[in-house]
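Consider the single chain below, provided in structure tokens and representing the form predicted on its own.
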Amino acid sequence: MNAIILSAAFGVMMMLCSFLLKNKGSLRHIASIALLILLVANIADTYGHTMFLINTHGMLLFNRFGMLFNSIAIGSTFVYVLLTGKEIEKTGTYVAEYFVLIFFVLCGVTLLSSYNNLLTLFLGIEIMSIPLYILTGSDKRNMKSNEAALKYFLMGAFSTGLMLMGIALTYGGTGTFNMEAVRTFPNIYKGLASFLEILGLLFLLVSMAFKVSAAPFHFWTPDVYDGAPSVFTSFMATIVKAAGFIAFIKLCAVRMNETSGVVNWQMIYAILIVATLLVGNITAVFQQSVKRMLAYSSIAQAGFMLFSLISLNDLAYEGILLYAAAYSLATIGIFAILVKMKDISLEGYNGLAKTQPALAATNMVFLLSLSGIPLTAGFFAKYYMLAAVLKTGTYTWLVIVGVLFAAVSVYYYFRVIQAMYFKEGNPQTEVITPSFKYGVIALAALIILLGIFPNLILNWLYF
């Protein structure tokens, strides 16, 4: 409850600094600061240590798994200020609505994390997206901004409605909105409540594969996160795909789980799994650009993720939460290499060892992550994954496509590293200020970290 009221709170704080202060550097140090008092208040919350005690008569659920989902989305999100902020300042004048949209997307993550209520998801879920409708179209000035923002409120508006419907058909077959249904027809599986009750859970399927970009709901992603100005993308792509998932994987934990005995979840799952990773690895090959590049790769990033719902078991909750934080923190570092290049093309990268070689040292760690190389977090979180669907004693063949399709991804995302490594050219940066080298090497660093100890992130589920 801690980071779902302090989050609102501090949007707030940061609608009135902007009328407040009119210097954007101060803006970008109070959001920071916010930024870590949030981190400490959900840490506090996850021992118990709750300021505000609030009756939610059974819609919110606060658990050890969201709180600890909680804080690497606060956590990264730090990161993402540190690492980017003066770039957010360079978007346009509206510095100080930018965080405070930042702000609210996370008091819709945190909602997503401990909802135990259909209605709360759908409230989590626009409470999260309606922002990021706003600051993808923020550059006004870009065309492809704008594009990009219309196309995402109509598709976003689109799966809105999908959600819906679902929600109304799933009461109708239950009686109730309450995640552990208390069925009020006694022979729920023998007449129009089961139907009813299945029908809106496949509406809710579709609805969050259009949010977490599972193909085949994901056509919007590229233009998308093509068109948004580079510094949002970053956010889009990480924090705000993590939540979809966690929403995503308490959805089908509890309401699809208890009427796996009239649909095979399972070969659903499966079939969404390999038509992702088979739409994102494969269009990725043939990008010429590094943003699109990693559009895609977010597509296939997202295919990784649903292994989580297929086994449910104790290593895809574990999974998921490694995957969050070595996702999240891998993508931020690129993105945050990557708007600081005048050119977003493979050929841009060329040469760029010799020009800036910390920035290339830490970029090329970043992207052996996304890969799954190991010593880096990204191995183990795809490891975990794997992992799971091998704990369940089925869909071995599933892992056999997986890990396939892994070394796909390793073939586009080297040769980013050919292009700084191997190839002359003579890259266009913008000026590389010492405390953001100093930032993207500590952040390798603790990818490689992680990498080495993944139970630094896992011990916290337990302890």
Given for the second form:
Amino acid sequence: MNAIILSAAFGVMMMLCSFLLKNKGSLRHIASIALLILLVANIADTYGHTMFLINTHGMLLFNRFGMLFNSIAIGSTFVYVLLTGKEIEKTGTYVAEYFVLIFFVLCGVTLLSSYNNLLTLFLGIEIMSIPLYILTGSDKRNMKSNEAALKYFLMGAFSTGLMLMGIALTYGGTGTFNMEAVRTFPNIYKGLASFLEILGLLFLLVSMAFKVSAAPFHFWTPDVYDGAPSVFTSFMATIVKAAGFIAFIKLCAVRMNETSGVVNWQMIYAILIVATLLVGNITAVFQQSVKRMLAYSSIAQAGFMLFSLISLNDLAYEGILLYAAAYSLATIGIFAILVKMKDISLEGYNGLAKTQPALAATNMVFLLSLSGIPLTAGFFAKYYMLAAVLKTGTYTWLVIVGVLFAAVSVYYYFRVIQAMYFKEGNPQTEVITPSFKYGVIALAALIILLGIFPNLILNWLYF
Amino acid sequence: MIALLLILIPLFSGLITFFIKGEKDAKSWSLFASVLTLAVVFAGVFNLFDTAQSSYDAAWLSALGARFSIGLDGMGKMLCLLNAIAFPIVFGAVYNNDYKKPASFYGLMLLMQTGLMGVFLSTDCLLFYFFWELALIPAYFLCSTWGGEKRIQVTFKFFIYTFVGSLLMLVGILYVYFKTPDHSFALQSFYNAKLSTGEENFAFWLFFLAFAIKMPIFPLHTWQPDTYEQSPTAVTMILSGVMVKMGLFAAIRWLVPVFPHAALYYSHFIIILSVTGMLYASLIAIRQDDIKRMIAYSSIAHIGLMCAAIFSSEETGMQGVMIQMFNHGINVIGLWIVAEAIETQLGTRKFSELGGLARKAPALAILLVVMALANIALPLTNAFVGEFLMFNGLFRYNVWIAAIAGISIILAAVYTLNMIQKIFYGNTSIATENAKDIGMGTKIMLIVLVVIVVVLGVYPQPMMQLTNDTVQSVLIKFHL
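Form predicted on its own done; form predicted in complex with its partner chain now:
Let's see the whole complex now, leading with the same chain.
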């Protein structure tokens, strides 16, 4: 509860700062301090120190899983603001508003990690999405940014519509919005799954697939991620996407799972996974712009996160959290370096190892983590995803398809490494301050640490 | 403790090397570190300390059932010895070469040694997988940074090939892990895993593909000649001398004992593949005009014989593999040193541009001839013992296959003697007119190798005793 209320409150606070504070440079410092407080408050909440005791009538359910995800999301946002805060300021004139919107997104994220009712799911998705539409269009003079914002808004509105219809239909089929109630009280069709419920769940599945950009509902992703200012793409592709997965996995674990006697949901997920891995990986291979490559790679990574829907066992829950952390941290790092580059095409990275050895080395660690090489956090993220499916004993073929696509992903991630290390060039970067350098080095060290001891994160689930 | 030191010394010395500024300092430091590792291996092999020192076990990921456990058995000792001998020899042989960014070069080399040591030492499957990959990453950077003209594409092919193999192996590891009685990655748990025939056959291929790519076995060998040709020779020496042994080693430790029935079931198919590869590679080697490519193909042929001998499931064959893993490492490194000496001095590796070198460089000629004779397994050289035992095993398995595989001995003589003739005899060419003999460092390293070749050729008994325990334990699994 702490995180939901405080993030909304900090959003309002930042709004007040926008006209009370003359010095815009101090805004990001205020934002990072607020994020730190938010993180501490959330960890306190995990151990039972709740500041706000509100009876939500079962609309929200707080558990370790959701709390840990909150910590990961807030922590990643903290790292994100520390590394790219300066670039956020440079995006436009309404600096404070950007931070406001980020806090509101976090409010939606924390709601999604604890929803226990289809209405709160809807609320969370909307609170999370609407600020993002604005952030996407924040570069007002740029036509691409405007186009992306409009596209994102239209597609988002469409998927929201589907979600509402889905919620209405399942309500018609079960007579409740509640997540848990269906299990305990047989629905009006006396425990049988009705046609309405199944149809509603299908609608919900499609709308969630939209949000996490699973193929074939991914078409908005490359354009939006490419058009939005790079700093905000970083935020959208990591924390927001991971939150979508947390909501998705919960929906599947409860609602879809109950009707698994009627519909073979796992087969539907398997088709989604193969399509997503195929589209994301194969298209990423052909990209010349690193930013657009990362957009497709985020689709490909989503394919891996979808593995958790098939297994839905303890390893899957641990795995999705680890994946969220590993993927978010690595992608934030890559984008932090990307926004410092003058030329974000693949050629723009040529020879970076010579001019900026620290940036090249850390970027390499981030890319190795995304491709899932051992000793990086990304390896254990993939490991858990594969292990969770293998533990179920079925869908072994899917795991093999998955690792083959993981090998494809090496191709495009390593092209960046090749450009940085083995090609000659004179890449232009913005001024790199020593504090930024130490920031990315610390982030890379964290990723390697998690790659050796993934329990550093997972122990929070149990202790 | 000994086992732990074998990993820690190269790891930390490698990391330190990255921060050394001067070229001379980086060279001498890495040479010193590799000699130190060699000293520790000697202590381990000759049991200077009590045997409790040769393994180490610590908690790592208790929730997953993975431990940081390493230990030395006979085969592990033998390969650690090879690994530890190879690096000082390579560093010594290339001591006079100038690499750009020497600190990174030597640092990555030592990290590669760490990975190789870890592979030979680990008795936990997840840890084994970690080191398996850890050996690959430095190799990728070494080849792509310091290699030849087409290095980037070629090395990338090598990387993707082996990475696909490793990922399939990871699936296999997890597959077996869920069938182990105590859900653990420990070697003994893997040996006790309860797999039905179908499951065993399936998981066998997931593992075997990874190892077959690494060895490499026909038809998965296509990355190998290009990579050997394009890599800097110092790295090629390690790749062909030590790294390909990872595949053979892993097959003996992690494949055959874990899936004995599947190994027996598919042995005929795999032996036929290996023998096909032997003949195929030998025939191509005859047609090569480049020293490096010729050695690369000859290496495929030798590895094919070793793989066939493993799956022949005969005691003599298995003993032959053990000895030959070590000997092939020594011999092939010797050949690469000669190739490197010729290339750095004369600027060409083509037979057609060389000739008459024996008159200009007599010491090199003599040393190369010994190495070449070892390559065709002449009696009194080390390779004779190994190849004889392996053919013996293959003969007991199937006479016809052994006879066909025997053709490759003749072919090996053809291409190796052809190489000697074209490089060292005949008229001098433009390239060799002003050739000088090899330098002191290269000479010493080659002499060391020649001594090992002859000593092990005359008296192979210690090596056989060292690895006998592994041979027996694997064969027991095979014939259950």
